[in-house]
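Presented as structure tokens, the chain that follows is alone, the form predicted alone.
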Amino acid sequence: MLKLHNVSKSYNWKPALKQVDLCLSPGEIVGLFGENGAGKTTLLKCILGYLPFDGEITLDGHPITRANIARVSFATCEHSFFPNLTAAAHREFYELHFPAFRSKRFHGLMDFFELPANKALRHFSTGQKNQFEVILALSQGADYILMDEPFAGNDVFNREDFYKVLLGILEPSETVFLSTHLLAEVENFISRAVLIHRGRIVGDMTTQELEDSGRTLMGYVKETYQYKSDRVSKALSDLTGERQEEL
């Protein structure tokens, strides 16, 4: 189990995370949702140890250190690979450093995305780079796979097909923690929705609980964030009113 207890993080005294408590169990596919600046990326980077934080993050009761960090992988649209190496060279590097590396999965996903094995990553398109990030994260052999907007720059058909493939290849012990704004696309893919707002966890429900309560994921998010349905019409009224006054 990946457990966060009372995790807080500030940038120049400005809070980014506020006393976050969260548990991720084996076999879950968890969506992390929130507006821009809510703390999603900061939360993921704290789990990985990329950022210092207050509080406690443990993996099966132990702090995440060099001894167990291989059990956690990360796919980010910021890109964390070596741009001058080929995909094949990355595979060799990962096989050398991660004993649980899944070579068969790597080759299968490379074929699925139709990515060239002997081309330097710097020559990949943005979409291809993001696809390759996901391939590395899924092939590392990690138990907890963190993804931060992994499909930026990919078309809707690639994303939809990938979700189906992912559901088919994940082992019962693998957990996916996915930060994304694409609620409609992942609603039938995730098993649980975690909502973060201004650094605090403000919602946490399984999709089964949502279904039992007769709510959609989008409805749950709008309800939790107290979305004002008249926001657009009010803004248009104000803007058109200003334009008429100028005339």
Second form
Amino acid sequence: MLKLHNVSKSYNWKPALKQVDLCLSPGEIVGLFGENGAGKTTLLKCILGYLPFDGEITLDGHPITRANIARVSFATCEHSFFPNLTAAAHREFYELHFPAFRSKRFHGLMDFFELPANKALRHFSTGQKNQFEVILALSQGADYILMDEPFAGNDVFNREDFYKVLLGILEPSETVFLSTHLLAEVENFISRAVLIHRGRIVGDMTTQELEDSGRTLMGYVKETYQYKSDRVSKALSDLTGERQEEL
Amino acid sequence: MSYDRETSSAKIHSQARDAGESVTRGIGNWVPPGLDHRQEAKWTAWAFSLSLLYSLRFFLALFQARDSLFLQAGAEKILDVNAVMPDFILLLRDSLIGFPMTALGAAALLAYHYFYHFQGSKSIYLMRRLPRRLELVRRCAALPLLTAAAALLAAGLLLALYFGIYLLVTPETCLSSGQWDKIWNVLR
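What's the form predicted in complex with its partner chain like, now that we've got the form predicted alone?
Let's see the whole complex now, leading with the same chain.
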């Protein structure tokens, strides 16, 4: 179990995460949602140890260190691969550093997405780069797969394919923690939704609970963020009014 | 084109494949993955060659100084018994400066190796979460440190060699005392 207890993080005294408590159990597919700057990326980076923080983050009761870091993988829209290396060279590198590397899964996904093995990644399209980033995260052999906007730049068909493949290949012990803006797309893919707003967890519900309460994920998000549905029409009306006055 | 059946693009992208082949073996295991270490090796070889070439100016000073120890008597040259050979360290001047400069360049290379992980992607994220704690440091620092050490060693060896030659070509009566001390004073 990946557990965050009272995790806080500030950038130059400006709080980015405020006393975050969260538990991710094996086998869950958790969506992390929030507006830009809400703290999604900061949260993932704290889990991975990239950023210092206050509080406690444990993996099965132990702090995340070099001893257990291989159990956590990371796919980011910023990409964490080596642009000058080929896919085949990445496999070699991962096999050396991550003994649980899933070679069969890697080959299967490479084939499925028809990615070339011997072409340097810098020559890939943005969509292909994203695909490869996620393939690496899924093939590392990690129990907890963290993804930060991994499909930014992929077309809708591509993303659909990925969700289906993910659901098909994930083992019961594998947990996915996915930060994304694509609410509607992941609604049928995730098992739980965590909402973050200005560094605080403001919502945490399983999709089963949402279903039982007759709400959609989008509805739940709008409700939690107190989204004002008349905001756009009001703004347009104000602008139009201004224009009329000007005329 | 499938992962297994790919053939023609392998030839087209042979350079990338070369980088891939060596990423966990040989010299490729000691530099950031995908770095063009052959290019770096070429630059290092150039730096060493130029440093060596520049150091040869010592011999120009040495033989000019040696010539001035002799007086011309007709067709013959006779040693001036009152002449004193300039100190070794004065003749050497900055002839070996290329080597410490190469060592400094190697330090800059270390910084380049680190920032390489921010070029085109954030591969630093991967390097920082590898189970092997020193992998990032090892790959960034190994070759620059080796280059710096080799440059300083080369400077030391050439210093000893040139001093040996200085002693060999200088007539004993023209040699001033305390040469080692003078070298040591400069090195300190």
